[in-house]
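Taking the form predicted on its own, here's one chain by itself in structure tokens.
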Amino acid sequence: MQSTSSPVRITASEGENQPERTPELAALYRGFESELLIPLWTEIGDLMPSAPRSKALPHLWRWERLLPMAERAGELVPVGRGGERRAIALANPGLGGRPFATPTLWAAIQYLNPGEDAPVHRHTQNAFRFVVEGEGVWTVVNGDPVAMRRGDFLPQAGWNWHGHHNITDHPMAWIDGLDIPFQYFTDSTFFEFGPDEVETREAPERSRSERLWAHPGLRPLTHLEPAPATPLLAYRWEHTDRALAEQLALEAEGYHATIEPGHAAVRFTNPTTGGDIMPTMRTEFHRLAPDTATAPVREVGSSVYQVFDGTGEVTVADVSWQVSRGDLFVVPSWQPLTVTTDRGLDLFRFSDTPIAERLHLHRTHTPEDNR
């Protein structure tokens, strides 16, 4: 008899080389739902796939729809302990409601009233910070103040005390990206309460970090072990988009400079590494220039953009929008997108591939591949 306790439901599948629906084969899988097995033969179409299927869907979210939200929970919730943060997470329509972006990756909009703190807290969750407009606020990691302005990627390895005050008169809202879905669906989340206030209500030009490592090719020889998450907790826009325009004045020159013509991109990295920022997450900023069309391009593993400025269509599989500025869109793992501007477009990315890479399940297609 069937257990009724058991979460276990076997359906007979139909098709080529599957066993004839019979009343013992019936038995035999009541059998094996009160056992808490499934066999193999029923479930591989969906287990082991042709290629990925990803349950994310591709979205977008419109910034000038999330800003006044965020600014009427500003009104309403209060920051402090119980809710930590006033951090509103994008969650992804084929996710089942949870409040995730991608299955590895979270995306939330956080808002700070002028004067108001986030108290200091620490988890194993890495973290960062981007900033699509405004400044005044500072994040202070393990007591080192670090100013956020429009433009600048914070990035903070986990297990740091981080919490953030805002000195101005006004308020100020960024981008929040973490590894929560994939630290929640592995079971390693840990999470501590530091003070309620932050340590310093320093607000210097130059963040501790910044004067020991925003030093381009320059290592302190203090400092010469490899880290796996990076020291430098500000990677400024001054640098960002100097890199990115002076790549493509290059091109034009006649110099191989960018990834395909018109589309310039760098990639934010760990100095004591060369590698990626955190050992979950990679970050990068690309520049298209006006009339460029990217070619379509699928990666295993998934990734989250912001429009940082400009203006372009984007398409991830079939689904195409027109974007601008501040607004964010999701592409579920082996999904082709394409991105194309008339007047240029400046893109944020955050993605897990160094997740997949270091699992060696990393893999691109694009059209070249086909030739």
Contents of the next structure:
Protein chains: 4
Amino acid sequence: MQSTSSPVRITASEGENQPERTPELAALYRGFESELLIPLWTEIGDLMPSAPRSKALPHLWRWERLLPMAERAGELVPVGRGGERRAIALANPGLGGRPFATPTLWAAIQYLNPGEDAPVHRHTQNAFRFVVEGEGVWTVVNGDPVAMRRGDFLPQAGWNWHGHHNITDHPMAWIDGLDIPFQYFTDSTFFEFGPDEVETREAPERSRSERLWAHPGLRPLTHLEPAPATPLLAYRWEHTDRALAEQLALEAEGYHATIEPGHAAVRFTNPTTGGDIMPTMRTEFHRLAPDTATAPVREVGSSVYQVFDGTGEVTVADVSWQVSRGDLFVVPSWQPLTVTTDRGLDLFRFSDTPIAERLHLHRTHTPEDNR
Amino acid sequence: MQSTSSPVRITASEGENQPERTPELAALYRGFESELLIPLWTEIGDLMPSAPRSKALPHLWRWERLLPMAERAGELVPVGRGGERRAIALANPGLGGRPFATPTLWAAIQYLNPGEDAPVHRHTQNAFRFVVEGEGVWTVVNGDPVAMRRGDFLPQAGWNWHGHHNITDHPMAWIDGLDIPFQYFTDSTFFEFGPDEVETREAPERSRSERLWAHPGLRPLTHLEPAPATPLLAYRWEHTDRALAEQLALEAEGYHATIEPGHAAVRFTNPTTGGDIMPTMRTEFHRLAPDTATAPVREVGSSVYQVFDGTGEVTVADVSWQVSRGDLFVVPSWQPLTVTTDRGLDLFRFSDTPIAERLHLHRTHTPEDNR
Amino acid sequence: MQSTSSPVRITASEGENQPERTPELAALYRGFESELLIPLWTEIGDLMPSAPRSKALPHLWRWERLLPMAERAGELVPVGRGGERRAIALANPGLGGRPFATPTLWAAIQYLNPGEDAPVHRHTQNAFRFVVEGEGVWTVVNGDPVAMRRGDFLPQAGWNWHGHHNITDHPMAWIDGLDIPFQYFTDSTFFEFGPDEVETREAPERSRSERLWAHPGLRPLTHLEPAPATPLLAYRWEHTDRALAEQLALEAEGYHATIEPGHAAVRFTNPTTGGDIMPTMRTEFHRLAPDTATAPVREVGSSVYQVFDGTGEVTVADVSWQVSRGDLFVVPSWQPLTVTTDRGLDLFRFSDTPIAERLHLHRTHTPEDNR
Amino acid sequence: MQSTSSPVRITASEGENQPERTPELAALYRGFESELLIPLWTEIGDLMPSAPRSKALPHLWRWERLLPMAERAGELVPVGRGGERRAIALANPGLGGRPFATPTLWAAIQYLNPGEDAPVHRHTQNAFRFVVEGEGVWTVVNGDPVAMRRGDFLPQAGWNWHGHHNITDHPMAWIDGLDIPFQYFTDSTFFEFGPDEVETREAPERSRSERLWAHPGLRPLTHLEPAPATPLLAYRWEHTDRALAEQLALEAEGYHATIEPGHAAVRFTNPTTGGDIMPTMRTEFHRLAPDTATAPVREVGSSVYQVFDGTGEVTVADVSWQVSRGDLFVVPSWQPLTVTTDRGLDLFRFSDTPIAERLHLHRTHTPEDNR
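After the form predicted on its own, can we look at the form predicted together with another copy of the chain?
Entire complex below, previous chain first.
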């Protein structure tokens, strides 16, 4: 059963700003509890802090420890209808042992053995895949087979049918990002099963979506309405890499092209609107040139980063990590983030920022704001 | 301290769709736990149901029991800096004993004694007040004093300074609605203290915001940009009542003016956009003529209703209540709602629907959808 | 007949910036003419001036001369199918003898005798009526009868069926504003005939559109989509007058409510969007307190003003007029406008500004821009 | 001089729907004329037709006759400050001998000799260049040099500084499209002179704008606001050609990718919005496979087409032409257009459709609408 009635307990001690706990007040509080009522004055410190105090903690998951777990799951756990995916999620240590990387975001490693199919389904959760290494799996979205290769970003918005199959003789792992916690919390999730196997074994280099949409600034006249999520199912590494390299080259030539010295960045966008690829998630790629240090930034909303290449040091609030390829880390809302690198660093990022932006709750704070 | 590290525990029994719990699998699960990982396949049933299964429960709070609690708090609990407001919140019995009416919405009764001031503050939480009975308090928003009287709806969007003061010799109670749980969950809340007393003791019939904005279809040339939230600080009962009466009169004359037979309804809107009064909350007023029964409706997102006048029977999923003036009830996401009345019923409603709509997660289901 | 082939003639003299008119060049120009070609270099001075130089001239039409013309037309010219309306248009003296008040706007006085019907039709042209004096005509829009009285503004967007009938025993005159020249120039006009008489002889105080829509900030749940033009068919003088009076009162109390000292102004808006009442026309009402002088303003786009009440002096570029009730004047694009009044002045204004705004061509210039 | 007062003359004969021309009516009409008034009833047939009847005529300009004119101008007419451009405009034979291809659009051939500079200026008119053959000119937009080559589309929105220079030893011609007639008519044009020579002699393969923006679906984080016009200054033929070829290939594979059988089409879009490249002009490229015939289409608004490659037969209303490379033709508003081809045809198109769309005046009519 999904819900059970839970008792209300008013725990306020006789602390700061609290009325004295007289017998009369204690009786009133017992009355509140029996009527399912809770006063604001005992809760306001937790509920309405002066700035966001996320329960989520900054945390790092090492790729070198994550990948063997996925490989072992590949040996022990079949993939099929019911479990649906061999996906293993990051559980933020501040979020009560739930499979939530942040309060709103799910991040998992998914693993598919040679010849396996992850069965077709659809759900309202928005999803994407990002490939830090390997290739050989095609994700089939509404019947369109999309190759997955290192560096590719593969968005797949809510309520599209999709399954995956591995056509090679080696396993493949990648990262899934979804808004599962957000939709779980807001009670907006729907789910439907499709066929147990993907509709097509075709394995083309380029999906049909790319053939229609991956031409810069060009839009097919068959699709002229703004779409809530991107119709382009693959953003290839070749393009991302070139865009970032050009920004650093333009900076070196003296033009404004980077967001700060040595820091190139692109956002993956919906070509029908120029906005985020999905209503609830933002995805970006950041490249730091060697010997770059970013200025600290705070932002409302939470992010998950994966190191795509290079090495560096990441500091979130008062925690620091040395990071390298495949490592994943979480930046909770309003925690300051700084990244430094000697030899250069490529970072994939996803965040829930569109939620805050669309609801006029977004704020950001950079050192410039202090001037 | 706000966050503490919590253990991960994989609780999946050897049930449906689960791999057999071999010693190897048990070891793998222990490895997951130590690495802060949780598989999808043990959690998918809870996380990704075929339709929303809210933990929130349908529940009714009786005004006749709520008001005496507030009156007693008026005797025992001072209002002032720190506790900020003498507000007592509805705690949904499915939500773990937290002061959340629904997963996203806060609903509370607030009570102010003669001569009292609720101190000035501002917060990112969007808020409103609705008055089911009484008068005599002025809420002062950014220095503009706004009278509160029976039937009035008083929106007050995030980050505006506001305080309340009671200028009469009798206490007054009203309902506060806020998006506290949503902002708490998404870590987007900011809060600042203002003066301990409201800036002005003026008590005009009409606020300055009404004098500028409450003219149908007319906009002052001093304010031409779309505002994220309504600049109109009071929607008076006189207008709401007349709009509803006109809809029923037009229906009686044979014109399309009601959403179903005998069911008139208006939405409170932002005159600068025609959209909802705030980015996260929708507010409406519904009037059922005598001998009216509404068709069942399901909607993604949660609502809180307050009975303004009349009597009727409300059914949410498999729970039914006889309701009368002041009663408050909760409709969780996707639970079907039906209302019937013999003698007529006036209902104030607030919901989190703009969140789902702006994020393309909204769905609704009415009997027509089955045809 | 719609089109005839016209000869091309290159008229450039041997003037400034022109190449010398050698025999070879003359031969080339004759070649251009025979091939239907015209060079930029002979035309650029006219086509691409440093700032707009409208062919339209500032001009004033006196109500005391306009109204008798309309009355005489009421005696001599029947109203009926074919001619459609007894409307007499202002012909700007700079616009080639065409019935265009400005390059984009039509302004006419319409006159209806007791008992007459102006037959039902619809057209893509956006239209409105404004009543400077009199009453007794109902305009019937899609079957909804709308009373017309002094001070009322009655929008009626393109492609709605409409006719007028005079139910009294006295004639009535009013002003029609349309975007006829704009749609004529851009070839976007469609037109259809309806019945010869209006559908209903009902003459209610308030139209059904007002009963549904004229409640400040309230929207019927039957109509939730943004509409391209306002669904409210009458903006009553009582509301306009009060809104303007409140702005001047608030200014007197020390608050920011007027656009400059003594100058109150409201815009008529579409309650479904907060924007202009129609896609091509903006309508406003301005009230100048006694002893007020406005700062000069230039704006891209053209306007027509009608004096509703009071007296004053209007200056457009280097032309000045003393104006009083009913007088109409034209302000061409980018011509500076100044108005002064000793005894107070009420002005109705309509303009084509939404065209420039929606196409990112709008500019304005006020004395502040020079600082 | 910009404006002169013109006499008003009411020319209505005693025709259909006209009142009998009695002496009294004649006197009234003389009164109208002296007061600068014109009745609707004498003009309505011309002003308010049942469907658009453009004064513009369908017309074809042959490239083989146009280009020699431009070459001869290259010999006789210098390019420089004052005349600004060696551009020769199409003068629609229905538009009174003015240099207007359609009521709203300017289309010209521009010609630049080896080593010449077209001086820097900026204007509110939106502009673009399209290259049907040749190369060697760089257009410098706000200091960014943009190569021009066969098949390239080069947008350049209003109020950006720009000049052109030819770095080769051969002349180059191309097509300019602007909204000069529209801005002339609506009195919204501003113009400023810049330097006599372009700011840079650099001649890179790719402009800086392409290096920042021509990556499919990727957006630099330095530019996150929607821009009213495209920041991408060159849409290269290589991409356009591939997009069209892919559509025809997908169609051959059985997928929906063309707008009708054998008819591929892309729209050039603003990557910051997904909409048209400029507020007033739409630009598209159409490819007809061999043995294709398009269904007749009518649309509100006017278009200019240039044949980029191939041959075919074009029919506009009751006029037909055999067309080949470089030919330009005009389709007035609401005139039906059909194109057929045996050997295949590539067409560049520009139109004023965004004007009608943004002002809710757009309509289209295809054979499907008759079903």
